[in-house]
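Taking the form predicted on its own, here's one chain by itself in structure tokens.
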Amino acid sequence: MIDNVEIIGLIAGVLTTAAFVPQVYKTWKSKSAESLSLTMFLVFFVGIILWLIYGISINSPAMILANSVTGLLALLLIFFKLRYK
């Protein structure tokens, strides 16, 4: 059974992950990533991967799910930044 702390983590993960969706959509739709910082997203992506590894090591479904999806969204933004130069 998931405890209350994990539920808080799931809610936080959904909110912080969902915050990236409009940026990914806008970048994809406009085909412009000029305003995005590649350095910021590369550092952010590495941080997300480390959080994912941490989540796996402590067996936290909230951290695993949130960081997997956020990592994918960050990777998409990195891809868009490189593609839409």
The other form holds:
Number of protein chains: 2
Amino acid sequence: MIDNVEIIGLIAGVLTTAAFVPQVYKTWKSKSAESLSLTMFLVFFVGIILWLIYGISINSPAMILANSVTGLLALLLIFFKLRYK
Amino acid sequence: MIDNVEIIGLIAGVLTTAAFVPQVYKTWKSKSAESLSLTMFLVFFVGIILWLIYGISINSPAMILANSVTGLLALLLIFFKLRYK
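The form predicted on its own done, now the form predicted in complex with another copy of the chain:
After this comes the whole thing, all chains and molecules, with the earlier chain placed first.
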């Protein structure tokens, strides 16, 4: 199941997911989510869930893993936005 | 080539790509990119390029389309960041 293509996908997933971590950390640390757009993160979250369904449908381990983690991070940001507004 | 799974992927791509448009517009309009992290966008851009290579490798039209557009938007934000700093 893990071939060269999946390794490219896994590295891709680590990079695009990692790009969200500083935002989550900053928001949690500052307890401020004023500059985050709830609409944007809701749209993004629904998109990630659809990518996850797509990844499951085409049987892509990299997409399933990456979109699960990114989806959780997006959900966390939505939670912070609702809590710290 | 366009079946139900690809339609889910295309909707996913539209949503996750659309989430970037307001950021590009805001940065272009305000001519300010101070709050954007160059490192984060470079990491994200490399990740998107790898997702594009992955999409080409597994022959996924939705991933090729979505990651091409998102890659261009990320590149635009990197350009703005370098220009407006």
